[in-house]
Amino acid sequence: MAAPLPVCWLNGEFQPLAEARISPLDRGFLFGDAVYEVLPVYGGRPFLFVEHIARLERSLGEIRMRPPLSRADWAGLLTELVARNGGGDMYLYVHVSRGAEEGRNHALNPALAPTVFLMAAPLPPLDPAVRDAGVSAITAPDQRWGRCDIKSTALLANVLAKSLAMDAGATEAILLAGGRLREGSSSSVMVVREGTVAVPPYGPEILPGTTRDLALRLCARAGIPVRVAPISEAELRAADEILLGFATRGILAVTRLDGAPVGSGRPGPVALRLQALFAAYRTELAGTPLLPA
(Lines of atoms letter the chains of each structure in order from A and count residues from 1; the text may use other names and numbers.)
(Lines give C-alpha, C1' and ligand atoms only; values in the text may rest on other atoms or scores of the structure.)
Protein backbone atom coordinates (compact mmCIF):
# COMPACT_ATOMS: atom_id res chain seq x y z
CA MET A 1 0.00 0.00 0.00
CA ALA A 2 1.31 3.43 -0.97
CA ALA A 3 2.30 5.89 1.75
CA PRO A 4 -0.20 8.66 2.55
CA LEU A 5 0.23 12.03 0.90
CA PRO A 6 2.19 14.66 2.84
CA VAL A 7 -0.44 17.21 3.94
CA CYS A 8 -3.17 16.51 6.51
CA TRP A 9 -5.67 18.59 8.50
CA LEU A 10 -5.90 18.20 12.26
CA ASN A 11 -8.14 20.21 14.56
CA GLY A 12 -8.29 23.35 12.48
CA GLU A 13 -4.87 23.36 10.84
CA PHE A 14 -3.31 22.06 7.64
CA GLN A 15 0.10 20.61 8.52
CA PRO A 16 2.64 18.00 7.45
CA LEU A 17 1.26 14.55 8.21
CA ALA A 18 4.62 13.54 9.67
CA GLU A 19 4.24 16.24 12.33
CA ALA A 20 0.59 15.62 13.29
CA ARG A 21 0.06 14.62 16.93
CA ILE A 22 -2.91 13.77 19.15
CA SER A 23 -3.12 13.11 22.88
CA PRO A 24 -2.73 9.51 24.09
CA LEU A 25 -5.82 10.27 26.20
CA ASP A 26 -7.93 10.76 23.08
CA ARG A 27 -11.03 8.58 23.37
CA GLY A 28 -10.55 7.32 19.84
CA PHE A 29 -7.21 5.88 20.94
CA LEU A 30 -8.39 4.55 24.30
CA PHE A 31 -11.88 3.26 23.44
CA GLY A 32 -12.29 3.33 19.67
CA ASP A 33 -14.79 6.10 20.44
CA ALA A 34 -14.66 7.49 16.92
CA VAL A 35 -16.19 7.19 13.47
CA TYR A 36 -14.70 7.63 10.02
CA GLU A 37 -15.34 7.86 6.29
CA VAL A 38 -13.30 7.10 3.18
CA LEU A 39 -14.05 9.08 0.00
CA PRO A 40 -12.47 8.39 -3.39
CA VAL A 41 -11.35 11.39 -5.43
CA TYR A 42 -11.33 11.37 -9.24
CA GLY A 43 -9.83 14.25 -11.17
CA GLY A 44 -9.61 16.33 -7.99
CA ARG A 45 -13.33 15.90 -7.15
CA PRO A 46 -14.46 13.89 -4.09
CA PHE A 47 -16.82 11.19 -5.38
CA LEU A 48 -20.27 10.71 -3.79
CA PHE A 49 -19.46 13.54 -1.39
CA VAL A 50 -23.03 14.06 -0.14
CA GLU A 51 -23.59 10.34 0.38
CA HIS A 52 -20.38 9.89 2.36
CA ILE A 53 -20.91 12.95 4.55
CA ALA A 54 -24.53 11.93 5.17
CA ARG A 55 -23.28 8.54 6.38
CA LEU A 56 -20.70 10.24 8.58
CA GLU A 57 -23.44 12.41 10.09
CA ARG A 58 -25.58 9.32 10.68
CA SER A 59 -22.71 7.49 12.41
CA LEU A 60 -22.04 10.53 14.61
CA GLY A 61 -25.70 10.71 15.58
CA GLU A 62 -25.73 7.03 16.51
CA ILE A 63 -22.81 7.57 18.94
CA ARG A 64 -24.43 10.73 20.33
CA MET A 65 -22.12 13.29 18.74
CA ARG A 66 -23.02 16.37 16.75
CA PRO A 67 -21.32 16.93 13.39
CA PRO A 68 -18.31 19.18 14.08
CA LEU A 69 -18.59 20.85 10.66
CA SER A 70 -21.31 21.78 8.19
CA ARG A 71 -21.47 20.07 4.82
CA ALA A 72 -20.25 23.27 3.19
CA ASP A 73 -17.26 23.35 5.57
CA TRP A 74 -16.49 19.69 4.85
CA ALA A 75 -16.65 20.41 1.11
CA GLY A 76 -14.25 23.34 1.41
CA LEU A 77 -11.76 21.51 3.61
CA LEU A 78 -11.70 18.33 1.56
CA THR A 79 -11.36 20.23 -1.70
CA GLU A 80 -8.43 22.21 -0.27
CA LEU A 81 -6.82 19.05 1.13
CA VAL A 82 -6.96 17.50 -2.34
CA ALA A 83 -5.39 20.62 -3.87
CA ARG A 84 -2.63 20.82 -1.24
CA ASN A 85 -1.73 17.21 -2.07
CA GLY A 86 -1.44 17.82 -5.79
CA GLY A 87 -4.97 17.09 -7.02
CA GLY A 88 -5.84 14.25 -9.36
CA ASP A 89 -6.96 10.85 -8.12
CA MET A 90 -6.62 9.83 -4.47
CA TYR A 91 -8.75 8.92 -1.50
CA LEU A 92 -9.59 10.92 1.63
CA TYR A 93 -9.81 9.61 5.16
CA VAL A 94 -12.09 11.53 7.56
CA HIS A 95 -11.84 10.70 11.28
CA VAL A 96 -13.89 12.21 14.11
CA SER A 97 -13.30 11.09 17.71
CA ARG A 98 -15.03 12.33 20.83
CA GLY A 99 -11.79 14.02 21.88
CA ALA A 100 -9.40 13.87 24.84
CA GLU A 101 -10.00 14.42 28.53
CA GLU A 102 -7.80 14.38 31.61
CA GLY A 103 -8.13 10.68 32.35
CA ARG A 104 -9.60 7.39 31.18
CA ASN A 105 -13.34 7.48 31.79
CA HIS A 106 -15.97 5.21 30.24
CA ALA A 107 -18.77 7.74 30.73
CA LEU A 108 -19.49 10.19 27.92
CA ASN A 109 -18.49 13.81 28.47
CA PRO A 110 -20.52 16.10 26.17
CA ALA A 111 -18.22 19.04 26.93
CA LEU A 112 -15.24 17.54 25.09
CA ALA A 113 -14.00 19.15 21.89
CA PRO A 114 -13.90 16.48 19.16
CA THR A 115 -10.70 15.48 17.42
CA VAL A 116 -11.08 15.91 13.64
CA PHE A 117 -8.40 14.47 11.39
CA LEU A 118 -8.30 14.43 7.58
CA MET A 119 -5.64 12.85 5.39
CA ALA A 120 -5.17 11.85 1.76
CA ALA A 121 -3.52 8.86 0.11
CA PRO A 122 -3.06 7.50 -3.41
CA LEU A 123 -5.86 5.27 -4.65
CA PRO A 124 -4.73 1.64 -4.53
CA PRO A 125 -3.72 0.67 -8.07
CA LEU A 126 -5.96 -1.90 -9.72
CA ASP A 127 -4.14 -4.21 -12.10
CA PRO A 128 -6.23 -4.55 -15.27
CA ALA A 129 -5.62 -8.29 -15.04
CA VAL A 130 -7.44 -8.31 -11.68
CA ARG A 131 -10.46 -6.57 -13.16
CA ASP A 132 -10.40 -8.96 -16.13
CA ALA A 133 -9.96 -12.14 -14.07
CA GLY A 134 -11.86 -11.19 -10.91
CA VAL A 135 -10.74 -11.88 -7.36
CA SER A 136 -11.02 -14.72 -4.90
CA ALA A 137 -12.83 -14.60 -1.55
CA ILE A 138 -13.37 -16.84 1.42
CA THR A 139 -16.30 -17.09 3.80
CA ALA A 140 -15.87 -16.48 7.52
CA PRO A 141 -18.15 -16.23 10.56
CA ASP A 142 -19.22 -12.70 11.44
CA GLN A 143 -17.70 -12.00 14.85
CA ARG A 144 -18.19 -8.22 14.92
CA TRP A 145 -20.21 -6.23 17.45
CA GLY A 146 -23.95 -5.66 17.17
CA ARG A 147 -23.90 -2.17 15.58
CA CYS A 148 -22.12 -2.66 12.30
CA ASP A 149 -24.34 0.03 10.77
CA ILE A 150 -22.11 2.58 12.56
CA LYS A 151 -18.86 3.22 10.68
CA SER A 152 -16.80 2.94 13.82
CA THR A 153 -13.02 2.88 13.98
CA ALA A 154 -13.29 -0.19 16.27
CA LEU A 155 -12.40 -2.58 13.45
CA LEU A 156 -10.46 -5.38 15.14
CA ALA A 157 -12.90 -8.11 14.04
CA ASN A 158 -12.79 -6.77 10.48
CA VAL A 159 -8.99 -6.74 10.58
CA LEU A 160 -8.87 -10.36 11.74
CA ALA A 161 -11.35 -11.45 9.06
CA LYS A 162 -9.34 -9.65 6.37
CA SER A 163 -6.21 -11.36 7.69
CA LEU A 164 -7.89 -14.75 7.24
CA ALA A 165 -8.52 -13.83 3.62
CA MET A 166 -4.91 -12.73 3.11
CA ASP A 167 -3.66 -15.95 4.69
CA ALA A 168 -5.74 -17.88 2.16
CA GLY A 169 -4.43 -15.83 -0.77
CA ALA A 170 -7.82 -14.17 -1.20
CA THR A 171 -8.87 -10.54 -1.54
CA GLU A 172 -11.86 -10.51 0.80
CA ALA A 173 -13.61 -12.38 3.59
CA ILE A 174 -17.38 -12.59 3.07
CA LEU A 175 -19.05 -12.71 6.47
CA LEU A 176 -21.88 -15.10 7.36
CA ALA A 177 -24.09 -15.35 10.45
CA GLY A 178 -27.00 -17.69 11.12
CA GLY A 179 -26.67 -19.18 7.65
CA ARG A 180 -27.11 -15.78 5.97
CA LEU A 181 -24.94 -13.34 4.07
CA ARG A 182 -23.98 -10.11 5.80
CA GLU A 183 -21.15 -8.23 4.05
CA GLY A 184 -17.42 -8.32 3.42
CA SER A 185 -14.76 -7.43 5.95
CA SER A 186 -14.24 -4.13 4.06
CA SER A 187 -16.85 -4.23 1.31
CA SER A 188 -20.51 -4.61 0.43
CA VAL A 189 -21.57 -7.89 -1.20
CA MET A 190 -24.08 -8.30 -4.03
CA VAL A 191 -25.26 -11.60 -5.49
CA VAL A 192 -26.44 -12.10 -9.08
CA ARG A 193 -28.80 -14.92 -10.04
CA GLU A 194 -30.47 -15.15 -13.45
CA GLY A 195 -29.69 -11.50 -14.15
CA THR A 196 -31.12 -10.12 -10.90
CA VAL A 197 -28.88 -8.30 -8.41
CA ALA A 198 -29.77 -9.33 -4.85
CA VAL A 199 -28.62 -7.62 -1.65
CA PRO A 200 -29.49 -8.22 2.01
CA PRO A 201 -31.59 -5.54 3.69
CA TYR A 202 -29.87 -2.98 5.88
CA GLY A 203 -30.03 -3.35 9.63
CA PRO A 204 -27.74 -3.09 12.66
CA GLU A 205 -25.59 -5.92 11.29
CA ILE A 206 -24.74 -4.24 7.94
CA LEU A 207 -23.10 -0.91 7.15
CA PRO A 208 -25.06 1.14 4.60
CA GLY A 209 -22.80 1.06 1.55
CA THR A 210 -22.33 4.13 -0.64
CA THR A 211 -20.93 2.00 -3.48
CA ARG A 212 -23.70 -0.58 -3.08
CA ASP A 213 -26.35 2.16 -3.10
CA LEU A 214 -24.90 3.69 -6.26
CA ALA A 215 -24.75 0.25 -7.89
CA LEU A 216 -28.46 -0.26 -7.23
CA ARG A 217 -29.28 3.21 -8.61
CA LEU A 218 -27.29 2.40 -11.73
CA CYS A 219 -29.11 -0.93 -12.02
CA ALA A 220 -32.42 0.93 -11.93
CA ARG A 221 -31.21 3.29 -14.67
CA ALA A 222 -30.08 0.40 -16.83
CA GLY A 223 -33.12 -1.81 -16.28
CA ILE A 224 -31.22 -4.46 -14.31
CA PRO A 225 -33.63 -6.13 -11.83
CA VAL A 226 -32.84 -5.71 -8.12
CA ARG A 227 -34.05 -7.71 -5.12
CA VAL A 228 -33.55 -6.64 -1.49
CA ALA A 229 -34.10 -9.65 0.76
CA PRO A 230 -32.17 -11.93 3.11
CA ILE A 231 -29.66 -14.09 1.22
CA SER A 232 -28.84 -17.57 2.48
CA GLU A 233 -25.40 -19.12 2.41
CA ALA A 234 -26.75 -21.63 -0.12
CA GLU A 235 -27.87 -18.76 -2.40
CA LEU A 236 -24.45 -17.16 -2.09
CA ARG A 237 -22.70 -20.37 -3.10
CA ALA A 238 -25.10 -20.99 -6.00
CA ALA A 239 -24.77 -17.45 -7.40
CA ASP A 240 -24.05 -16.83 -11.07
CA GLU A 241 -21.98 -13.80 -10.01
CA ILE A 242 -20.79 -12.32 -6.72
CA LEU A 243 -19.89 -8.63 -6.68
CA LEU A 244 -17.94 -6.65 -4.09
CA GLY A 245 -18.42 -2.91 -3.67
CA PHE A 246 -15.45 -0.89 -2.38
CA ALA A 247 -15.27 2.88 -1.92
CA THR A 248 -11.75 2.98 -3.36
CA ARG A 249 -12.00 0.25 -6.02
CA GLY A 250 -15.57 0.36 -7.23
CA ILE A 251 -17.11 -2.99 -8.24
CA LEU A 252 -15.01 -6.16 -8.38
CA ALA A 253 -16.22 -9.60 -9.39
CA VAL A 254 -15.56 -12.60 -7.14
CA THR A 255 -14.66 -15.46 -9.44
CA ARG A 256 -13.61 -17.99 -6.78
CA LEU A 257 -15.26 -18.54 -3.39
CA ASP A 258 -13.59 -20.84 -0.87
CA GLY A 259 -11.57 -22.25 -3.78
CA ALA A 260 -14.59 -23.08 -5.98
CA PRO A 261 -15.38 -21.16 -9.18
CA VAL A 262 -18.26 -18.69 -9.11
CA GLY A 263 -20.38 -19.13 -12.24
CA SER A 264 -18.07 -19.48 -15.23
CA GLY A 265 -15.04 -18.55 -13.13
CA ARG A 266 -14.76 -15.24 -14.99
CA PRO A 267 -16.39 -11.83 -14.36
CA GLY A 268 -19.98 -12.11 -15.57
CA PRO A 269 -22.11 -9.78 -17.71
CA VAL A 270 -23.63 -7.89 -14.77
CA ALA A 271 -20.21 -7.17 -13.25
CA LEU A 272 -18.87 -5.94 -16.57
CA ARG A 273 -21.91 -3.77 -17.18
CA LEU A 274 -21.82 -2.21 -13.72
CA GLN A 275 -18.11 -1.47 -14.04
CA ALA A 276 -18.81 0.36 -17.29
CA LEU A 277 -21.75 2.23 -15.73
CA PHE A 278 -19.53 3.30 -12.80
CA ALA A 279 -16.91 4.68 -15.17
CA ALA A 280 -19.57 6.58 -17.11
CA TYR A 281 -21.05 7.98 -13.91
CA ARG A 282 -17.67 9.30 -12.76
CA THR A 283 -17.38 11.11 -16.09
CA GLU A 284 -20.93 12.43 -15.72
CA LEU A 285 -20.11 13.98 -12.33
CA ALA A 286 -16.83 15.58 -13.42
CA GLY A 287 -16.98 19.35 -12.98
CA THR A 288 -20.28 19.36 -11.11
CA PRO A 289 -20.56 21.03 -7.65
CA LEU A 290 -20.20 18.84 -4.56
CA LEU A 291 -23.30 20.31 -2.97
CA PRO A 292 -26.62 20.96 -4.73
CA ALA A 293 -27.39 24.62 -5.30
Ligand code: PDD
Given for the second form:
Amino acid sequence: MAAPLPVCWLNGEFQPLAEARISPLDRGFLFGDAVYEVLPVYGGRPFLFVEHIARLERSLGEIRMRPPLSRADWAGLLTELVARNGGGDMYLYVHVSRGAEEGRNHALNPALAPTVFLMAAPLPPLDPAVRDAGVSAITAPDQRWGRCDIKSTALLANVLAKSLAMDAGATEAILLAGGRLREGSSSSVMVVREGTVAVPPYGPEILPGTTRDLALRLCARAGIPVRVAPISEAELRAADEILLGFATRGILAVTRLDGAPVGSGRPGPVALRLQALFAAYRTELAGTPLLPA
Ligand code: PDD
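Alongside the form predicted on its own that was just displayed, please also present the structure of the form predicted in complex with the named molecule.
First the chain shown before, then all remaining chains and molecules of the complex.
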Protein backbone atom coordinates (compact mmCIF):
# COMPACT_ATOMS: atom_id res chain seq x y z
CA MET A 1 0.00 0.00 0.00
CA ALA A 2 1.50 3.32 -1.10
CA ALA A 3 2.17 6.06 1.46
CA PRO A 4 -0.58 8.72 1.68
CA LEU A 5 -0.30 12.01 -0.19
CA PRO A 6 1.06 15.00 1.76
CA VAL A 7 -2.02 17.20 2.33
CA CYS A 8 -4.84 16.20 4.66
CA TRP A 9 -7.81 18.05 6.18
CA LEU A 10 -8.45 17.83 9.89
CA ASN A 11 -11.23 19.60 11.78
CA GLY A 12 -11.53 22.59 9.49
CA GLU A 13 -8.01 22.99 8.14
CA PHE A 14 -5.94 21.73 5.26
CA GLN A 15 -2.53 20.84 6.68
CA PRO A 16 0.47 18.58 6.08
CA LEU A 17 -0.48 15.03 7.03
CA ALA A 18 2.89 14.72 8.81
CA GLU A 19 1.82 17.50 11.21
CA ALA A 20 -1.80 16.47 11.80
CA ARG A 21 -2.56 15.63 15.45
CA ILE A 22 -5.60 14.40 17.35
CA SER A 23 -6.16 13.87 21.06
CA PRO A 24 -5.45 10.42 22.55
CA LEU A 25 -8.84 10.90 24.25
CA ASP A 26 -10.57 10.82 20.89
CA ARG A 27 -13.37 8.26 21.06
CA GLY A 28 -12.33 6.91 17.69
CA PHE A 29 -8.98 5.98 19.26
CA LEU A 30 -10.36 4.77 22.61
CA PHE A 31 -13.49 2.93 21.47
CA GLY A 32 -13.40 2.66 17.68
CA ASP A 33 -16.34 5.07 17.98
CA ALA A 34 -16.08 6.32 14.41
CA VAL A 35 -17.23 5.62 10.87
CA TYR A 36 -15.44 6.05 7.54
CA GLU A 37 -15.59 5.96 3.77
CA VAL A 38 -13.07 5.21 1.03
CA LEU A 39 -13.76 6.75 -2.40
CA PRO A 40 -11.72 6.36 -5.55
CA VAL A 41 -10.82 9.40 -7.63
CA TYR A 42 -10.33 9.07 -11.38
CA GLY A 43 -8.89 11.93 -13.40
CA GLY A 44 -9.32 14.26 -10.40
CA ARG A 45 -13.02 13.41 -9.95
CA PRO A 46 -14.31 11.50 -6.91
CA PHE A 47 -16.20 8.45 -8.21
CA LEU A 48 -19.69 7.61 -6.90
CA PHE A 49 -19.53 10.63 -4.60
CA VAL A 50 -23.25 10.71 -3.76
CA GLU A 51 -23.33 6.96 -3.10
CA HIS A 52 -20.36 7.18 -0.69
CA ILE A 53 -21.66 10.24 1.15
CA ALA A 54 -25.13 8.68 1.39
CA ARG A 55 -23.55 5.58 2.98
CA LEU A 56 -21.54 7.79 5.36
CA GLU A 57 -24.73 9.62 6.37
CA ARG A 58 -26.43 6.27 6.93
CA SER A 59 -23.52 4.97 9.05
CA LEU A 60 -23.59 8.18 11.11
CA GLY A 61 -27.35 7.93 11.64
CA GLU A 62 -27.01 4.31 12.80
CA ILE A 63 -24.47 5.36 15.45
CA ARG A 64 -26.62 8.32 16.52
CA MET A 65 -24.52 11.08 14.96
CA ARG A 66 -25.57 13.87 12.66
CA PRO A 67 -23.61 14.51 9.46
CA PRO A 68 -21.02 17.17 10.36
CA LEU A 69 -21.09 18.65 6.84
CA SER A 70 -23.59 19.08 4.03
CA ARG A 71 -23.18 17.18 0.75
CA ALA A 72 -22.18 20.42 -0.95
CA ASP A 73 -19.51 21.01 1.72
CA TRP A 74 -18.16 17.47 1.36
CA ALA A 75 -18.05 17.91 -2.42
CA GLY A 76 -16.13 21.18 -2.11
CA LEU A 77 -13.67 19.85 0.46
CA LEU A 78 -12.95 16.60 -1.33
CA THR A 79 -12.48 18.37 -4.65
CA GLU A 80 -10.03 20.78 -3.03
CA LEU A 81 -8.19 17.96 -1.25
CA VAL A 82 -7.73 16.17 -4.58
CA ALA A 83 -6.45 19.36 -6.23
CA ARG A 84 -4.06 20.16 -3.35
CA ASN A 85 -2.61 16.66 -3.73
CA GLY A 86 -1.98 17.05 -7.45
CA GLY A 87 -5.19 15.63 -8.99
CA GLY A 88 -5.21 12.52 -11.17
CA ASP A 89 -6.09 9.08 -9.78
CA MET A 90 -6.07 8.52 -6.03
CA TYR A 91 -8.36 7.42 -3.26
CA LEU A 92 -9.85 9.49 -0.46
CA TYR A 93 -10.32 8.41 3.13
CA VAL A 94 -13.09 10.15 5.09
CA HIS A 95 -13.25 9.55 8.83
CA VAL A 96 -15.75 10.93 11.34
CA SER A 97 -15.30 10.06 15.00
CA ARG A 98 -17.54 11.11 17.87
CA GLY A 99 -14.77 13.41 19.11
CA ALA A 100 -12.55 13.81 22.13
CA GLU A 101 -13.69 14.43 25.66
CA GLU A 102 -12.03 14.96 29.01
CA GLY A 103 -11.98 11.37 30.11
CA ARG A 104 -12.90 7.89 29.03
CA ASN A 105 -16.68 7.49 29.23
CA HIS A 106 -18.65 4.78 27.50
CA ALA A 107 -21.76 6.96 27.74
CA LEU A 108 -22.38 9.24 24.78
CA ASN A 109 -22.04 12.97 25.20
CA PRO A 110 -24.24 14.61 22.55
CA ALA A 111 -22.44 17.94 23.02
CA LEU A 112 -19.09 16.64 21.70
CA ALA A 113 -17.74 18.12 18.48
CA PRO A 114 -16.86 15.31 16.06
CA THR A 115 -13.36 14.78 14.74
CA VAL A 116 -13.40 14.92 10.95
CA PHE A 117 -10.34 13.75 9.08
CA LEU A 118 -9.78 13.49 5.31
CA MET A 119 -6.70 12.17 3.58
CA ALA A 120 -5.72 11.07 0.11
CA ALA A 121 -3.49 8.25 -1.09
CA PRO A 122 -2.19 7.18 -4.48
CA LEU A 123 -4.16 4.59 -6.42
CA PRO A 124 -1.45 2.71 -8.32
CA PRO A 125 -2.71 1.15 -11.56
CA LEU A 126 -3.68 -2.48 -11.20
CA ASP A 127 -0.73 -4.76 -11.89
CA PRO A 128 -1.51 -6.27 -15.34
CA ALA A 129 -0.34 -9.66 -14.04
CA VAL A 130 -3.01 -9.51 -11.31
CA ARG A 131 -5.67 -8.39 -13.79
CA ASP A 132 -4.78 -11.22 -16.18
CA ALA A 133 -4.33 -14.01 -13.64
CA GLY A 134 -6.89 -12.99 -11.01
CA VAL A 135 -6.23 -13.29 -7.30
CA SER A 136 -6.47 -16.03 -4.73
CA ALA A 137 -8.73 -15.98 -1.70
CA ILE A 138 -9.26 -18.13 1.33
CA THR A 139 -12.44 -18.72 3.30
CA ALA A 140 -12.58 -17.82 6.99
CA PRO A 141 -15.25 -17.76 9.68
CA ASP A 142 -16.94 -14.36 10.10
CA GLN A 143 -16.05 -13.27 13.61
CA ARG A 144 -17.36 -9.69 13.37
CA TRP A 145 -20.15 -7.98 15.29
CA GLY A 146 -23.87 -7.84 14.52
CA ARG A 147 -23.91 -4.51 12.63
CA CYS A 148 -21.55 -4.98 9.71
CA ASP A 149 -23.86 -2.74 7.65
CA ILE A 150 -22.29 0.21 9.51
CA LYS A 151 -18.93 1.20 8.00
CA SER A 152 -17.26 1.39 11.39
CA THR A 153 -13.53 1.93 11.89
CA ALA A 154 -13.67 -0.87 14.50
CA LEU A 155 -12.16 -3.36 12.05
CA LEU A 156 -10.25 -5.74 14.31
CA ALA A 157 -11.98 -8.90 13.06
CA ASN A 158 -11.57 -7.71 9.44
CA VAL A 159 -7.88 -7.05 10.03
CA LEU A 160 -7.36 -10.50 11.59
CA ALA A 161 -9.24 -12.19 8.72
CA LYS A 162 -7.08 -10.31 6.21
CA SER A 163 -3.96 -11.46 8.03
CA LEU A 164 -5.09 -15.10 7.61
CA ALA A 165 -5.32 -14.40 3.88
CA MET A 166 -1.86 -12.83 3.86
CA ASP A 167 -0.43 -15.82 5.77
CA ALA A 168 -1.82 -18.07 3.03
CA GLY A 169 -0.33 -15.90 0.28
CA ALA A 170 -3.87 -14.84 -0.74
CA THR A 171 -5.38 -11.43 -1.43
CA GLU A 172 -8.68 -11.69 0.39
CA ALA A 173 -10.47 -13.66 3.09
CA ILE A 174 -14.06 -14.50 2.11
CA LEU A 175 -16.13 -14.67 5.27
CA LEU A 176 -18.65 -17.45 5.93
CA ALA A 177 -21.19 -17.87 8.71
CA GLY A 178 -23.77 -20.63 9.24
CA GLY A 179 -22.73 -22.28 5.96
CA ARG A 180 -23.43 -19.08 3.98
CA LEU A 181 -21.40 -16.48 2.14
CA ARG A 182 -21.22 -13.06 3.74
CA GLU A 183 -18.56 -10.82 2.13
CA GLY A 184 -14.81 -10.30 1.97
CA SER A 185 -12.77 -8.83 4.83
CA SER A 186 -12.65 -5.56 2.83
CA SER A 187 -14.78 -6.29 -0.25
CA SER A 188 -18.18 -7.40 -1.48
CA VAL A 189 -18.34 -10.86 -3.03
CA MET A 190 -20.33 -11.79 -6.14
CA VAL A 191 -20.68 -15.31 -7.49
CA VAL A 192 -21.31 -16.23 -11.13
CA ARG A 193 -23.02 -19.46 -12.12
CA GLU A 194 -24.20 -20.17 -15.67
CA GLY A 195 -24.01 -16.50 -16.58
CA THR A 196 -26.06 -15.20 -13.62
CA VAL A 197 -24.43 -12.88 -11.08
CA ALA A 198 -25.59 -13.82 -7.58
CA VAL A 199 -25.16 -11.78 -4.40
CA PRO A 200 -26.41 -12.27 -0.85
CA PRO A 201 -29.18 -9.87 0.25
CA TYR A 202 -28.24 -6.86 2.37
CA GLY A 203 -28.84 -7.03 6.10
CA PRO A 204 -26.98 -6.28 9.32
CA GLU A 205 -24.35 -8.92 8.51
CA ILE A 206 -22.79 -7.24 5.44
CA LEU A 207 -21.86 -3.77 4.22
CA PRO A 208 -23.85 -2.31 1.33
CA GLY A 209 -21.07 -1.98 -1.26
CA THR A 210 -20.92 0.93 -3.72
CA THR A 211 -18.96 -1.22 -6.20
CA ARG A 212 -21.39 -4.13 -5.90
CA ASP A 213 -24.36 -1.78 -6.37
CA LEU A 214 -22.78 -0.29 -9.49
CA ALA A 215 -21.88 -3.76 -10.79
CA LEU A 216 -25.52 -4.84 -10.47
CA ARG A 217 -26.73 -1.64 -12.19
CA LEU A 218 -24.28 -2.25 -15.03
CA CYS A 219 -25.43 -5.88 -15.26
CA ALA A 220 -29.04 -4.70 -15.57
CA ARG A 221 -28.07 -2.26 -18.33
CA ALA A 222 -26.10 -4.93 -20.19
CA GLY A 223 -28.76 -7.63 -19.82
CA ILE A 224 -26.65 -9.83 -17.52
CA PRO A 225 -29.03 -11.72 -15.19
CA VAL A 226 -28.73 -10.99 -11.46
CA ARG A 227 -29.98 -12.96 -8.47
CA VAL A 228 -30.15 -11.56 -4.92
CA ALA A 229 -30.54 -14.51 -2.55
CA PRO A 230 -28.58 -16.26 0.21
CA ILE A 231 -25.55 -18.13 -1.19
CA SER A 232 -24.41 -21.37 0.42
CA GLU A 233 -20.80 -22.32 0.93
CA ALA A 234 -21.38 -25.17 -1.58
CA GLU A 235 -22.58 -22.64 -4.21
CA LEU A 236 -19.54 -20.49 -3.55
CA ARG A 237 -17.22 -23.45 -4.08
CA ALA A 238 -19.09 -24.56 -7.23
CA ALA A 239 -19.07 -21.07 -8.80
CA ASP A 240 -17.91 -20.56 -12.40
CA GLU A 241 -16.53 -17.18 -11.30
CA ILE A 242 -16.08 -15.35 -8.01
CA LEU A 243 -15.79 -11.57 -8.14
CA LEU A 244 -14.62 -9.13 -5.48
CA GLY A 245 -15.93 -5.57 -5.57
CA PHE A 246 -14.32 -2.72 -3.66
CA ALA A 247 -13.88 0.98 -4.21
CA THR A 248 -10.10 0.94 -4.49
CA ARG A 249 -9.94 -1.81 -7.12
CA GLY A 250 -13.33 -2.06 -8.80
CA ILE A 251 -13.92 -5.67 -9.85
CA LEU A 252 -11.28 -8.38 -9.33
CA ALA A 253 -11.63 -12.02 -10.32
CA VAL A 254 -10.86 -14.66 -7.69
CA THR A 255 -9.28 -17.53 -9.58
CA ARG A 256 -8.25 -19.72 -6.64
CA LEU A 257 -10.28 -20.38 -3.51
CA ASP A 258 -8.59 -22.21 -0.64
CA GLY A 259 -5.98 -23.38 -3.15
CA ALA A 260 -8.48 -24.87 -5.65
CA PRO A 261 -9.12 -23.28 -9.06
CA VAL A 262 -12.37 -21.31 -9.44
CA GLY A 263 -14.05 -22.37 -12.72
CA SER A 264 -11.40 -22.44 -15.42
CA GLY A 265 -8.81 -20.98 -13.03
CA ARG A 266 -8.66 -17.81 -15.17
CA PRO A 267 -10.71 -14.58 -14.96
CA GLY A 268 -14.03 -15.50 -16.60
CA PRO A 269 -16.19 -13.72 -19.16
CA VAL A 270 -18.40 -11.94 -16.63
CA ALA A 271 -15.39 -10.54 -14.74
CA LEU A 272 -13.87 -9.26 -17.98
CA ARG A 273 -17.20 -7.82 -19.16
CA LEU A 274 -17.82 -6.03 -15.86
CA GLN A 275 -14.28 -4.63 -15.79
CA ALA A 276 -14.88 -3.21 -19.28
CA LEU A 277 -18.29 -1.82 -18.27
CA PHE A 278 -16.71 -0.15 -15.23
CA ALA A 279 -14.03 1.47 -17.36
CA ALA A 280 -16.67 2.74 -19.80
CA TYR A 281 -18.79 4.07 -16.94
CA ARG A 282 -15.83 5.99 -15.50
CA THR A 283 -15.39 7.64 -18.90
CA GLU A 284 -19.12 8.35 -19.08
CA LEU A 285 -19.01 10.21 -15.74
CA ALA A 286 -15.85 12.22 -16.48
CA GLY A 287 -16.53 15.96 -16.34
CA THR A 288 -20.06 15.59 -14.88
CA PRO A 289 -20.94 17.41 -11.61
CA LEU A 290 -20.54 15.51 -8.35
CA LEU A 291 -23.96 16.56 -7.10
CA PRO A 292 -27.13 16.55 -9.17
CA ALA A 293 -28.20 20.17 -9.92
N1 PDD B 1 -13.66 -1.58 1.99
N2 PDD B 1 -17.38 -4.97 2.55
C3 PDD B 1 -16.42 -4.56 3.40
C4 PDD B 1 -16.29 -5.21 4.73
C5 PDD B 1 -15.55 -3.51 3.02
O6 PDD B 1 -14.60 -3.09 3.87
C7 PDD B 1 -15.70 -2.93 1.75
C8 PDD B 1 -14.82 -1.80 1.28
C9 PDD B 1 -16.71 -3.41 0.89
C10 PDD B 1 -16.94 -2.84 -0.47
O11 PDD B 1 -17.52 -1.56 -0.44
P12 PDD B 1 -17.19 -0.51 -1.58
O13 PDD B 1 -17.47 -1.21 -2.86
O14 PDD B 1 -18.14 0.59 -1.33
O15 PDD B 1 -15.75 -0.14 -1.43
C16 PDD B 1 -17.54 -4.42 1.34
C17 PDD B 1 -12.87 -0.39 1.73
C18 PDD B 1 -12.31 -0.35 0.34
C19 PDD B 1 -11.81 -0.24 2.80
O20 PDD B 1 -12.14 -0.53 3.94
O21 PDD B 1 -10.69 0.19 2.51
